[in-house]
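What follows is one chain in structure tokens, specifically the form predicted alone.
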Amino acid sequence: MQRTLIIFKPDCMEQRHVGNVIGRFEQAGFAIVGCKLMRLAPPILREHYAHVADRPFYPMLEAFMSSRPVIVMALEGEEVIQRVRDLLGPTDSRKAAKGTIRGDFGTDVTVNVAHASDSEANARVELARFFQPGELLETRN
């Protein structure tokens, strides 16, 4: 069983697509093992997006991601990391096929509904960044 982090981005929150997206994750058989509403402050955003913090578009990304509260969620399931990324579609929503989450609800490379971890190593780091010890449910195998 793997775990992954999902961040329902401000566009998803504003357009009220959270229920639809969660529904797709649940239909895929994933379990929600952690969930909370939070406003992302610049320090956590700089840490989360450190790999692009020196790029010219970063200030716009930070402004977007801190523009309204978001939902951070931990999902668990078999091969959940790759399967969630397949459900989401490409990061650039303009290249995402209809039927994928980003193809149905996204706008571009930033306004793209949700963030999802891209590897097991990053999932562990990202889950620890957004959830304190004890905040994620332990499931029975």
Ligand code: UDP
Second form
Amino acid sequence: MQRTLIIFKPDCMEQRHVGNVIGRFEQAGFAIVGCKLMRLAPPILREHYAHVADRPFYPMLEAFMSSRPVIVMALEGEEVIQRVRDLLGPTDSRKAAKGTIRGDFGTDVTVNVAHASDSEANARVELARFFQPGELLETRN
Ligand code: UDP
Ligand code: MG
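To test you: the structure above is the form predicted alone. What is the structure of the form predicted in complex with the named molecule?
Below is the whole assembly, all chains and molecules, this chain first.
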């Protein structure tokens, strides 16, 4: 069983696609084990996006991600990390196939609906970045 960190990005919040995206995660059989609304400030964004913080697009990304409150969510399931990445599609929404979350709801390479962790190591670090240990609950029996 794995856990992964999801962020419903500002475009997803503004366009009210959250329910739809959660529906896809539920249909895939994943359990929500943590969920909260947060406004992400530049310091936590610089940490979360450290791997792209020196790229020319970073200021735009930071402005976008801090533009309104987002929902951060921890999902649990078998192979949830890769399976959620597959449900999302590639980073660039314009290249994402119809039927994927980014293909159906995304705008471009920056405005792309949701974040999802890309490896077990990153999932662990990202979950700890956004959730206190006591905020992640066991919802299976
Ligand atoms: N991003 C961007 N321009 C790019 C590449 C990435 O604005 O050319 C943004 C985009 O919002 C992306 C985030 O930076 O989701 C993190 O990039 P990463 O390569 O980790 O993509 P992801 O894992 O989200 O698919
Ligand atoms: Mg990434």
